[in-house]
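This document opens with one chain alone, in structure tokens, the form predicted alone.
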Amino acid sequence: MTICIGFISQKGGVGKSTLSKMLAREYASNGWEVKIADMDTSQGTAYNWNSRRLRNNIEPAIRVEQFRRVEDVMRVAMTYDLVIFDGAPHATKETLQIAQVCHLVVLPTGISLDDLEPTVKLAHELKKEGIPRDKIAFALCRVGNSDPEIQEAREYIQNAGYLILAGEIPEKTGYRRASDLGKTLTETTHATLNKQADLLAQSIINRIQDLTKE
């Protein structure tokens, strides 16, 4: 069975590509055949990142391809163990289509209300369109160092009725430097950063296992 995961959002710059790359690396490191479907054909963030990864001969190799339509992705999906949709930097009709074909959709968000409000609104719209609530999860990205502020963001999402994944990704130079080289959040030169990112990665993996174990 091919597992499909979508990283989607209402706005750009919240961490979709960052988390897509991280998760792809974690599964590929364990022998899975993984494909990232980069649905942002204008920027191609994941696609361009993979070009840097290939130039630097970083293992494991990860397959990334740009697509315009969800149906084109699904035509090749069965040849992979895992397909990761890296959604466009804004909600489109494809956003709902991604959610419909995925076992889990992850909505990355910052912790300000400017990020939280549109992200929760998108989750509500997905649920209204028939996406089960248990297939929607939030991930905190690009957070600061204020624990009370992070906790407030977690409570905001929980009060809206959605799952918030364990762990969060802070805004760190080490993560940016790793990405510039074609590496992921768990491949930096700093063990503490790798460990922090791994907490969120494992939370996503655990959630996928929960949803697909039947």
Ligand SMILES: Nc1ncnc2c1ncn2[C@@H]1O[C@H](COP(=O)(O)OP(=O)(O)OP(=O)(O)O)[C@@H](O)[C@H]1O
Contents of the next structure:
Amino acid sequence: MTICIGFISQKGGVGKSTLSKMLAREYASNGWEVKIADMDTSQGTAYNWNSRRLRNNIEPAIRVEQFRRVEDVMRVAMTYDLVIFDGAPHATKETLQIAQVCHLVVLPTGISLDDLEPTVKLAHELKKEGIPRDKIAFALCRVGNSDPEIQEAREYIQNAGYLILAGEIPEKTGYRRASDLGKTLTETTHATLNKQADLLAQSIINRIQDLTKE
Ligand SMILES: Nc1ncnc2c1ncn2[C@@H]1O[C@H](COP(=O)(O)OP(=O)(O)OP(=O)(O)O)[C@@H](O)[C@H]1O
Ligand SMILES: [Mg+2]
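To test you: the structure above is the form predicted alone. What is the structure of the form predicted together with the ligand?
Whole complex next, starting from this chain.
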């Protein structure tokens, strides 16, 4: 069976590509055949990142391909164990299509109300279009160092009726540097940053296992 996961958002720059790359790396390093479908053909963030990864000979190698349409991805999906959709921003037709074909959609979000409100709105829209609540999970990205602020964001999402994944990604230069070299959030030169990112990676993996077990 091919497992499909989508990273989608209304707002840009929230961490969709960053989390797509991290999750791909975690599964690929466990021997899974993984494909990132970069759905943002105008930017090609994941695709360009992978060129840097290949140039720097970083293992495991990850396959990234740009696609314009979800149905084009699904035509080749069965040759992979895991397909990760790195979505384009805005609630486009593709965003809904990604949610329809995926076992899980992760909505990365910052923790200000300006970030949380449109993310919850997108989740509500998906639900209205028939996506089960169970298939939707929120992930906190680019957070600051205030624990109360993070806690409030978690409560905001819970009160809206959605699952908020354990672990969050702080905004750090070390993560940016790693990305510039074609590495992921779990491959930085700082053990603490890798460990922090691994908490979120693991909670996504656990959620996927829960949703796909028979
Ligand atoms: N935790 C972090 N710390 C520092 N920089 C980060 C972090 N997360 C993401 N970034 C940087 O922020 C920018 C946006 O992240 P990313 O490309 O993952 O967002 P996105 O949601 O895919 O954006 P888009 O909507 O444009 O596709 C990138 O330059 C990325 O390297
Ligand atoms: Mg992106």
